[in-house]
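Encoded as structure tokens, the following chain is the form predicted on its own, with no partner shown.
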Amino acid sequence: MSRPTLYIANKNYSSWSLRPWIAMKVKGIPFEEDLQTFDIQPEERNPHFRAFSPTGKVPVLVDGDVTVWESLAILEYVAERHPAAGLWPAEPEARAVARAIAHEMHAGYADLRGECPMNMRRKPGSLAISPAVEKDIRRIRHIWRESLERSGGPFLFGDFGIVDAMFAPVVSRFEVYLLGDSDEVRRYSAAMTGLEPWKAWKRAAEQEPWTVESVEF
């Protein structure tokens, strides 16, 4: 059986590629990586993404003759296919919860990821944010606090799954926009830190030969 082809952007700043990545990479689910370039002219649209994606935006996983795009598909996708990963909490309850605040982070936080985008080569340091901003980050560390008191960790329901892929580029952001030194900011972060796929993920971004000046600051 040929194995899935998971398309993804520039490691430095694709966050929605790294979601289903890690998760697969995680979970031990085999898969193959094809990177293409953001282009340089962002009027350009990427254009070439169009051979492999619907929207014409990564990441794509293309199996056999299945295509799914948008990263929280392709990861419910993942976890249908692979449901001893464990990608989803077992307990009904606390799997409904886990939903909720993937698709929240799905679907929300677009101040922070307008004025903090993922920028996994920048040397870390503050930057001055919008009040929507810190409205973001005070629910975010809302969520991650509730869940580890809840789970007990590492991750937010335990062991890592979908949420946590979901929180991963955030937890970028944080560390290199110095966004929070909380408890439960460096108890999450360490967690995902010290993965191994996150510290891979980490070593091709910043290695990348390529830049994208628009969100360079």
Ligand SMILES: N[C@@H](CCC(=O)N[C@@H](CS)C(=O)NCC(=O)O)C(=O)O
Given for the second form:
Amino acid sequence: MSRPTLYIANKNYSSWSLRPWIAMKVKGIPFEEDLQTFDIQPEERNPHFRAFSPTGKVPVLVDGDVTVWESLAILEYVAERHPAAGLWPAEPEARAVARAIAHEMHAGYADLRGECPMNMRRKPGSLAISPAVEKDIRRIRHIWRESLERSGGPFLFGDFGIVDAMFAPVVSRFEVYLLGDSDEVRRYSAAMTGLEPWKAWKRAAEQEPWTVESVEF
Ligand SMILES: N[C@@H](CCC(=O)N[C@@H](CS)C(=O)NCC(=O)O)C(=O)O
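Now that we've seen the form predicted on its own, could you pull up the form predicted together with the named molecule?
To see the whole picture, the full complex is given below, headed by that same chain.
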């Protein structure tokens, strides 16, 4: 059986790409990776992405005749194709809550995403953040604290799953911008950054030669 291809962009910057990539790696699901670099001038909007992506954005998973875009839809597709991987909690109640949290992440936290773009190799240091970002951080910390208390960790619903994949780039943002110093953040970040796929992605990000100046601050 041929492997699907996951199209991603620069590992240093592409937060949406990290989500399906880390989920598939953690679960040992085979795929080919095709990294397409962002345009140096972001206003050019990466026309080369159009060759494989209906929206001109990444990530995109191509599995035979099927093309799936949108990170959460890709994760759902992978979960359906690999039910034994346990990408969602087994119990319907926990699964419903996990889905609600994953959708909240997918649709929300625009202020955090806009003001604190993912930049994995940035030297850790704080920056001035707006009250809207503080609100996003409070909400995320609440979700992490409540989920870890309920599941006992180390991930939000016990074992690593889609919810954790959705929050992986947030862990990086918290680290490099020194956001949310608290027990639940330290505990969850340690679990995430201890994963071998996390370390591999970060190493690759640090070695990339490309710089997008507009998100370097
Ligand atoms: N909601 C989409 C967001 C995808 C997205 O914005 N991807 C960024 C890279 S992290 C992108 O391709 N940006 C290029 C552009 O906007 O031209 C998803 O979940 O996959």
